[in-house]
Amino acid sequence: MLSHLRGTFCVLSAGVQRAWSSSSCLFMDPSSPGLVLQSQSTDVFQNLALEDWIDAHVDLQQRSILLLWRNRPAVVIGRHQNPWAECSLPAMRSAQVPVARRRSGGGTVYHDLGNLNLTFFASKKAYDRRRNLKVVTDALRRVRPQLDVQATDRLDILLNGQYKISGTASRLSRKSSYHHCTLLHSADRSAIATLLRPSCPGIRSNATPSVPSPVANLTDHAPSLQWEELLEAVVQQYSSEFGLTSASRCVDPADEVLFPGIGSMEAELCSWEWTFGKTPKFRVETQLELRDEQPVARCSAELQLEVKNGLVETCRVEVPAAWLPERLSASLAQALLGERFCPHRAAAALSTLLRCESGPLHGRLRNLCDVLVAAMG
């Protein structure tokens, strides 16, 4: 039994096997109370659109599902998340590094190929989150029974009641519910702490903020435990806590033929729209510095914004008259409005009035409008 297990790993190990041919071979077998399914993609909008595919298309009513899945490196918002809040887009930007927001409640998540995301598909009425993760709990104590591993009352799993390994969110429809939750078995920390942070100063929003815990992976307290070793251990104990008995089936999310219509539903995650029109609307307060070469000098400058669907409803720029004539701060502030809060669209329409002026102020208009883009992350 393990050995057949371990040759259905497919892309989250060294196996690789055939996706089944159409969604109703695969989900309609009445032989099985359920079934567990391995993610042959590492693209998060992909994953994450499979999760909506299965939610949406599949009858919970008599089965339960297991999903296994991880990503190339990437950055999870809860849907009622502020992203310009939660993490940092130009270092994400730089590292090239995607956010995605997902359709469940809860925090921000760094994923990467040492992460493992379970969810856990059932119908409204078997809902059950601390019976799923005493499913990850099991089965790491049976792997590595030294490990002491526990679910909190946030359902989250703390390493030695302190190091959290594994966060929780969940999403509740009519009759089907999904609970999904991470895995940290060998992530990289480094980019943890250096993209979980605020891009913007100043925010203030009732989007659901993240709570920051003290992580830690697997393998820093069992060095030995092997990627195929964990996947293998959980899909054992979730058969086992399910009455499964059938083997993992590898699928590939980008199969339009086993998953119609899947590729509509990752176009609309993959898009601006979503991931950040779907931001709580929130305001921006803060102090902008100014400096100006020639001669040297510095003032203050305060920046208000309302945004909302992801567009600057309101904005005002105070500048010190002596510095900037309240005419050009005032031009500034009406050429963001309706613009999408971004550095890029801002920069594109801050452009024209810096065409437009010429003059000794040039510089000083610049700088303030190079300085207002930073602000928006």
Second form
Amino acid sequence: MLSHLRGTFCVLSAGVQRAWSSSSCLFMDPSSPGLVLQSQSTDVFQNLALEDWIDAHVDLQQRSILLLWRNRPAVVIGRHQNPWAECSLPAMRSAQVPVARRRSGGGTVYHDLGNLNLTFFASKKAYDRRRNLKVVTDALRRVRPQLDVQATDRLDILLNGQYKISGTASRLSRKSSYHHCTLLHSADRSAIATLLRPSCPGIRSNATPSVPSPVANLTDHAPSLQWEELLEAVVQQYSSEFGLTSASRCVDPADEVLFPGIGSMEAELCSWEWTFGKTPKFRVETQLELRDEQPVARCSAELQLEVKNGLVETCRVEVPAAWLPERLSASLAQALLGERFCPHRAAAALSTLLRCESGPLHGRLRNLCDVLVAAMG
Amino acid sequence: MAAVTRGSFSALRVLLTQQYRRRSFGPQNLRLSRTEPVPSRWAASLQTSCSRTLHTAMARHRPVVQFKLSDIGEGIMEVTVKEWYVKEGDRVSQFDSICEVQSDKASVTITSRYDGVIRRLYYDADATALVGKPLVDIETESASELSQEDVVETPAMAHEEHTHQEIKGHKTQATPAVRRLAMENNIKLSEVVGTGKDGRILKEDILNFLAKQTGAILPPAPLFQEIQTPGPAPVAAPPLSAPAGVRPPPATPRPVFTGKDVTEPLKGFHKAMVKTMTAALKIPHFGYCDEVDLSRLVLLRSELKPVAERRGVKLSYLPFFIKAASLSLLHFPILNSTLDEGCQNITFKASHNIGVAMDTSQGLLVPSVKSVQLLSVFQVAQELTRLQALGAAGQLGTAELSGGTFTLSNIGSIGGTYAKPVILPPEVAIGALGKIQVLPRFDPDGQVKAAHIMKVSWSADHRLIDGATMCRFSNLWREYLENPASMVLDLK
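With the form predicted on its own done, generate the form predicted together with the partner chain in the same format.
Now the complete complex, all chains and molecules, led by this one.
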């Protein structure tokens, strides 16, 4: 029997509720070779940690799992992507939207409460992404037969042949695999335009680029489709496609008893070293506009930075010698070496250095500092 | 029981030595030589060759395996190598991650099938790798590791305990390096709880087991890079397990103890601090200290705290200290000035931008509250709250961090009484505020009462400022704080 969902995202109905005190009860139950889980959390890091935990600890040779989850607004980048190139970190800071790096490959997505995430866990042998997407498209066709939804070769799901409503990414480990995809039910599309643009100009990198596509929400074309209805349809379709008689269960990713060790997985996913430090090496090459206020004067300078593991590895600032002596601009560039590629770290280092350099050129130096910090996103 | 095992051990030993002789693997023979007489065939070669050529002669016999990129399903023929976790010369164990590859939105972690040393990487990062073609070359240690399936490893050495376990049919998963460590410390693998994947026994498990036995944390035994004689077994044998007085040490993250000095270059912010502090100490400093009786201020603050909270701001003592400093600077503008580089001119700064030293995760940062002469105590408190939030989030920008003209360092919030603060160029004065302590003092009637006393330590640039000026400034500042009502008289 499937549980009915009301009001808040997840409520357990009495018939299906089971008290499980440890993960072994939940995952080793021989009576259900398949399992459908719904996460109670809307924190992107907790949910990603839950995915990691299931991938690492559950024996997927015997069973498959479908995990349903959604997050409060967040931007999720792929494993090998460059967060500075994919999203505008200043805009995200002011909107208080976090950025998270997932462990699977692929491109950048914007998550909010109107976006459903589905993760299909299976053994490496049972890894079949098309079959998983078929579950989603069949479920949609069943509840709204008039919707034209098709999975493409790139494993996107297109609505009416042109709007992307779902994107896919996956991860293969030694014995297990997971394939997750998004499904846009009623997400805030205006946020996507504001947030998913580069943080600073001039980034040159080999990181996996995102392929932007026009997107649409399911509710734009089927306004009567309720969230709970969508969930139930997907769960039913999963069960019938894989021949499983699983009931859907709610889990709390913050429960350390049910998922021992999940706290440290979450901490790793939040850490700067994972989110930014794992960025493949990239360069920043851009022009800087310098100006004097009194009298008004202008000058162009060039900035060339190389960033490895999120830290500034080399930095060259070429300012015309007539504007600032080379010694001064070189000392500013030197101050950035070894620091994180971050405007605040740069501000701290440069402000400290500025204290030593007082004199008639102090104003121009100050201006150069401000411009350098602005170029770092 | 022991007799039976020993008997079977020697039988196996004979079998194994024959096997090893046939396969001519040098390292095993050297190891066996410690536990039994060296087989004669090898004794000759040991005597005639010097150790280096012997090593190379044996190295030639170590098989180098081409580890091919296995099929990842869905008919995918090529992938992009995204990140290497190893480099040439690194030692890997079975199941260690070697690299990340990506194909078609799938991210795959490739793990090693063998133990050994990486000898060659076939691709650079961002290169395209082909499925079925070699990915890395691994120099393995023995033929038994060449098996294609993920089976439990057989130990490279035939030692009593391990053989016994195999005979009994109890297979424990652990790499040869871990088994070596266990053997040297006389630990039965069957007694160790494995915490690795699929219950594998990791090096940490052996060390934890040892720690429990001796009641102490032992430094991790070095992983042998080449053949070495094993160290003497520690006194672990009959467990001194948790004698009454010894409590297990608290669980701190285990530092990597190499016993060597570690040198790192200074970079970024710290390098800039070196420059600034060197410039700072070129300023001739003099110090002046005093104590302030804050009893009345403590009362005033407790009255005003709920009012401020209703307006959404947490009121501490610092806004009062900052505002009192600004009021005093109006009478002693020389303390809010700066000296130019050639020491030719002094500039009296109009704005009182009072810096507040903050201890952040990055180090000492000094954001400043701008134009305090125009702000009320409440406004100073608001601005301080904003700066503290930014500081905690690591988000202070150049606007906040530059332009200061005078600094207060509230070191007392962490602790301390008197200090010797260093002036931050291009300023000419700084004050360090100690902890507020309740101490006995005499009141005007000669009675002992409890007073809230805070110590303050000023430093100033003696090229511009003399002791008398500093003293008068400090007295004025102190009067404002000891009689907060007098601040009302000078409100603008």
